[in-house]
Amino acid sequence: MEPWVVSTSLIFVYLLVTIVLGVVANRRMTGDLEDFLLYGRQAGFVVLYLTVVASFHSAFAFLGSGGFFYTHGIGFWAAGTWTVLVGAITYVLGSRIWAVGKRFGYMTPADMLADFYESDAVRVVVALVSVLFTILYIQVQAQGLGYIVSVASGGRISFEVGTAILLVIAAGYLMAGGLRAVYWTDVVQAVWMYVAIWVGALVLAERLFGGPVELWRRVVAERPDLLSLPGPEGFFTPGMWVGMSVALSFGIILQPHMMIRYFTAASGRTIKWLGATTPIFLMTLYIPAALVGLGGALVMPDLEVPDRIFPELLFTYAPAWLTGMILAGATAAAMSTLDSILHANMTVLTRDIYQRFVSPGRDERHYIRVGRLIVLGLLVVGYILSVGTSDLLVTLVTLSGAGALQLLPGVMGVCFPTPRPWTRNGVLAGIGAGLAVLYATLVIWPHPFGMHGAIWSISANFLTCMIVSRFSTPPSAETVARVHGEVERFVYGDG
């Protein structure tokens, strides 16, 4: 048997699984449209754990991160920092979310700021930020699946074909199952996905270099600027560094596929279990990526599409069955994300757009019928973009992330008791700041000073927020009292 035959077989295998545990979680849902979209709010630790991770880590760890280490060297690692924040964010933030969202039975971040700040205006413009720059990140995992699927058949089967193929799929059995689907189909991804990318790595290193020591040897002698700041380009200045950190850690965490899962779990203990352990899986998936990225540079030093170094590596080297099931987790790491964002994208949508404003009142059904609907809508966006747009995986995550970043003094106003309160006018004057100063220092003048755009315009949103919210009238005294009670009872009873 060819090996592309073996390859593409094994990762059609692989979603031959999905496609079952979609079916499954499908006769297990109730119909209640917290069930569809929440998960009943009763997701235990392991699952939860391994849905979050999943989430995180995407195509852009699989793929974009191997090739920004083929491309930048070993300053990635420097900018990994987020892998930490992530976990410190996740306990002291997203167990507070968890408080009020349990409490208050908020399903979305725009129900929870709208809330607070007694505005549907905030409502909106939170729904609106939070997908349009999720949907950046449903492009990120459709080019990963189309890549993987284009190079595992080599050449065979196109990388539009694959795209399409492996979003229907995702739509599919997100459709069928709902958040159960999702969050059944991660627990398989993220475990695939962790093992894949190690053995993977492992096996090309022994392969092309005699094991990961010699690997760096090699390195060391044939392309020492891989291991210098700020790189070969001269792209990881302090200033990326800190700005890729905050965009992928607060940015990332405040997407709404994110935020809608702390609002999913059975216990705040269960958040912060999550937040003590999440970086182990995080920081540690970044080994091997580096070891496929610094490799590559070694005996592929002219591709074309760095984002491709991984599957490209083992499509050349490695054994047909192993390739197959290393680019089944790939595609793992793609999918778990993608179902992920386009569960989110639906729940905004419909909840925050179409069931307050559009057709309040009817049945819980009839919502989901037309959270299906939006996913299908999606799915159309999200192919249109990855066919006729940029391959660039890790720049357009953190763009992702720099946008959703803007949604922070807004989120922070809600979680954090303070004398004073930001205000309605304060958060949108500062989200509409934020993105203005992100276009600007994106587009138009890109990273001013070394510094990247995230924090040019975080800055601006909270000074923005700040200036405005002491000129404006902050919320009524009951919401402030009632939901920043919540949150002291949380944080100083007993949790």
Second form
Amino acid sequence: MEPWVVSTSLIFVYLLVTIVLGVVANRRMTGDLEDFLLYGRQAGFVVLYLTVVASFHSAFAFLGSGGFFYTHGIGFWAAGTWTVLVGAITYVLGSRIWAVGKRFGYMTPADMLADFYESDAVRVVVALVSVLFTILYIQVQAQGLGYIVSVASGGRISFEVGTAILLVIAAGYLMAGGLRAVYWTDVVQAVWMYVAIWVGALVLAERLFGGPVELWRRVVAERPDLLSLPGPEGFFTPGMWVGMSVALSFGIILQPHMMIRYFTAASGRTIKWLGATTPIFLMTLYIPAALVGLGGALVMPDLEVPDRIFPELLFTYAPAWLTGMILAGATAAAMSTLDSILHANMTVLTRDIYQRFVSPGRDERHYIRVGRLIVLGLLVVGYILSVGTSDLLVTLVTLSGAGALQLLPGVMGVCFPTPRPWTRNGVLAGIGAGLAVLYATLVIWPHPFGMHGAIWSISANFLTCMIVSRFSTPPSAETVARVHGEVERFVYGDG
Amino acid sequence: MSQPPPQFRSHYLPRTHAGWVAIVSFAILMAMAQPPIVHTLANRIEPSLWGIPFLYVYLLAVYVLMIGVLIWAMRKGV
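What I would like now is the form predicted together with the partner chain, since the data block earlier showed the form predicted on its own; can you produce it?
Starting with the chain above, the whole complex follows.
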């Protein structure tokens, strides 16, 4: 049997599994909005762990990371920093977000910020920032899926058709089973992607070099330029190292698909264990990525599109069954992030815009139906964005992360009590200043003075927020006492 | 309705010994995984461990220790 037939078949077997899970999840639905959007706030440790890591790692982990090691060398091992930071942020900030979400019934980040800052303007701005920057993420994942299917089928399934098929399937099981379907498919996707990238990297290292240790020795002997900072093209300067660490940890955590996961946990203890242990999965996934990227730089030094190094190595040097299994794993990595983002955007648009401003007071089944229609709309937008551009995956991920990062001052104002709380005007002005500086330092003058645009933008945001808050009206004392009192009790009381 | 906290106390400073140990350890380890240390002292291939370059092994060790601090903090109830 030809390799492309095996690869494509295994991808479709995997897709069949996700559809079945979506159907089963649909039969478990209660018709309750909180069940559809938040898994009934009952997610236990194992399910939550696997959905968080699956959502965090995306097409980027499979394609972008190998390509980055290939091009820029060992500097991409900075990834370990941001994956460990994700754990620490989840431990400290995520558990507080869970506590206030559980106590006051928040379903979205905008719910939380609008309640504390007593402002519908904050709700709308946070919702728009959430949706705007995660739509870029839909584009990244959908493009990754299109590449994977196109490569797996040897070009027989076009990039456009592959993207469309996988977008429709992800949207389909989300519409059928809500967040339950997303979580269940994420469990399969997390396990599959982890096994796939490790097995693939180790088999390639063994076949091409006689094992990982010998691979490293060859890299030391033949490409020492890949093994020091800032790398062959000077990319990993100190400013980029710090900036990527911040943007890809805080920035991704603050995206709605990650924050909403905190609201779904069964307990605060679940979130804290999640924070303490998720870096094990997140960080170790980049170990095989280094083998793929650095090994690939030795055996395929002139690859035109570095992001394709993993599938190219597989098709050239691995058996067909393994290639298929791994490409299905890459599909899983992309789909698990894609479905989470589709769900998060649906939740934000349904809850923060439609339920709040367009048609309040309807029954919950009505909002579930509207949510499903919104998914259809997102599907179309995601597809159009995906086939319309072709930027590097990692650049888009970084832009997305730095965008959501602008919510950080507002979220910290809710979760970390201070003697003088920040104000709605401060938070709104901070987001505005942060986004303006982000645009300037990523697009007009990329990473001025070697410092990542994320650092410039979040610095401007915090500074503006502090100054404006100093001269504007804070939230009412009752609201501050209610929300900060809950945080105090959770962290230091009987939480 | 929740009762307001009796008085303001900082949430940025740990309130227990274990909290201080966790936050200081994590901060030191994070500094060891950031510039300028990674771009100067740790930015070398030798000495290698079984042929694996020093920078890679060094960062892996720091990351593992950071995860260890998080798990220790969890077990201590920080």
